[in-house]
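Here you get one chain, nothing else, as structure tokens; it is the form predicted on its own.
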Amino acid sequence: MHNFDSIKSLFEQRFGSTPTYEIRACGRINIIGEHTDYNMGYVLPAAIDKFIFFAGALNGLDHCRVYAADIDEYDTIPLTGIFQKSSRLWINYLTGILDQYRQQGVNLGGLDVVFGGNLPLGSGMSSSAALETGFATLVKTAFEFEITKPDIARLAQRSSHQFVGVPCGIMDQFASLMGREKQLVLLDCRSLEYEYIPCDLGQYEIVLINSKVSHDLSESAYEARVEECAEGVKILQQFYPAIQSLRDASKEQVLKHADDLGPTVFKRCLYVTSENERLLKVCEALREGQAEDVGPLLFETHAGLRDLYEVSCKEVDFLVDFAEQHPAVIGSRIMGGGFGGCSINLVDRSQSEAFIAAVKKAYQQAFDKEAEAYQVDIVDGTDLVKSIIYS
């Protein structure tokens, strides 16, 4: 676990100079709206106080020198010729950002970079998006390139698609960049129009329980879900030509054409259309200050992700089932792309410590594995913290 001071110190040790730029990149949670982003639907994320810190400076070389402190790995990125993919996934995320900026006409130069933080990898808090948005903010600053935060999110998404090979939606990058303290971001993933929803949870707080089961969204299961949803759109278009994505379809239309869709595609489409409806209900409840109404909708989402979208796993199912039986918890579900990571829970803050102790003990007994708990706050998104320009 690193903070700004330790990252800055590592930079000075490795490169023998003081960093010019300091960036704080945020992880994110998503209250509801999972796997709706690449279906052009709605999502409801927020930036949280789990960070990747970047220290960087121009080095005057024809390559970037990068040290990933959390995993103690060092690598270089040549800037001459065509950018090449690496066997290391993390370096591909950075190289893809450089590739996108070059396509934008930025005249790139060498950078020295050290990064690390307290954002757990593979937890469903989107460390990959924080890596992309933090590095993209560093590059933008170092080379004085004018680009808005929403456009950085689009750039990072293109990098994931074109260079890394992950067909992700826009939510993670957008939330990491556009988060606002004590607010949720209601994002329309088709238009990228957004508004802020106050996140007043009253007596409840957000607690994440990390199953410590890691997932890799570049694996085939995620790509299969993208393809299955696209297949559903093609089938529904035969009956409703106006449908361009599952965002345009209703749950009733999906139910009516269950036989046409076939069992697997039907389940995927039913989940996505139901999730969009649930998300709008959550927004209405929060606007009216009815935090208690949010909890049951989270349980519904988990059931959909488990049974219809089939992206849960036995470990996170155990965490959610335990939470559902605990008197302090009003809502729980798997968070993130699936296949592991965290459950997100709405917990009575007066009983949070008791819940955390109980669920960790039960999980240890069930799986001989230690879960981690995070009580998170909603904060402002990824941004430049310090820029020191020497004359």
Ligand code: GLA
The other form holds:
Amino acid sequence: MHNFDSIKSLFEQRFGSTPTYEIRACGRINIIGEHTDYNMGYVLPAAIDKFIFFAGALNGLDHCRVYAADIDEYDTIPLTGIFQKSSRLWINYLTGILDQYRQQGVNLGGLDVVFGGNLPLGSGMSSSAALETGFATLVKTAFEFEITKPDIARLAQRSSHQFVGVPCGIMDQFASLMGREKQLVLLDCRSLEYEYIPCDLGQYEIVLINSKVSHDLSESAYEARVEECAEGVKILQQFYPAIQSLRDASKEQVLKHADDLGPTVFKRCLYVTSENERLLKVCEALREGQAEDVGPLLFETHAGLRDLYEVSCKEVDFLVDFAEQHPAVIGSRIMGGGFGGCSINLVDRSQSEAFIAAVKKAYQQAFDKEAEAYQVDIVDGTDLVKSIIYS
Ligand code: GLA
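Next, give the form predicted in complex with the ligand, keeping in mind that what was shown is the form predicted on its own.
What follows is the whole complex; the chain from before opens it.
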């Protein structure tokens, strides 16, 4: 666990100078709208106070020197020749960003970088997007490249696709960068139009429970879901030529063509079309100040992710089932790409501590594993915090 001070002093120890740039990159939550982003639907995420802090400076060399403090690993990225993939996933996320900037015509130079924070890796809070957006902000600042935050999000997504090899949607990078204090980002992933909705949950607060089951998005299951949805679009297009993505399809159309879609693709399409509908209901409830109406929709999403989209796992199912039985909780579901990570829960503030203690105890008994709980705050997204200009 690191904070800005420890990252800065590690930078000084390792490179013998003070860093020029300090960047704070955010993890994200998502209230609802899971696996809808690459289907051009809506998502409702926010940036949270789980951070990766970056300290950086130009080094005048022909390579970057990078220290990942949380995992105590050091590596270099040569800037001469074509960028090469590494067997270390984290370095690929950084190299991919450099590769994208080079493609944009940025004349790159060597950077010294130390990063680390309090954002748990592989827990569904998108540490990879924080890594990308934080490093992309460092590079654009160091090389004085003009680029807007939505364009950094797109650049980071392209990097994930082209260099890292993860066919992710835009949600994580967009939320990490564009998050705003106490607001949710309602993002239309087709047009990239967005608006902020106040995260007014009344007597309830957001509690994440980390199952500590680590997922890996490069694994083939995420890719398989992306492909199954594309297959669904191809089939539905034969009947409705206007359908370009599952965003354009309705639940009724999917139900009508169950046989044409076949059992697996049918389930995936039914989930996605239902999830878009649920998201719009959640936005309506929040706008009307009816936080209690949000809860049941989260349980519905979980059931969809478990039974139709099949991206849950027994540990997170347990956490959600337990939450459903607990009087303090009005809604709970698996969050993020799936196959592990965190559940997101809406919990009555006055009983959060009791819920957290109870769920941790039950989880320990069931799986002999220690769950972690986070009462997260919604904050402004990834940004440069400090830049020392030498004259
Ligand atoms: C991961 C991906 C996102 C999104 C979610 C599921 O976090 O990076 O683009 O698809 O899974 O909603």
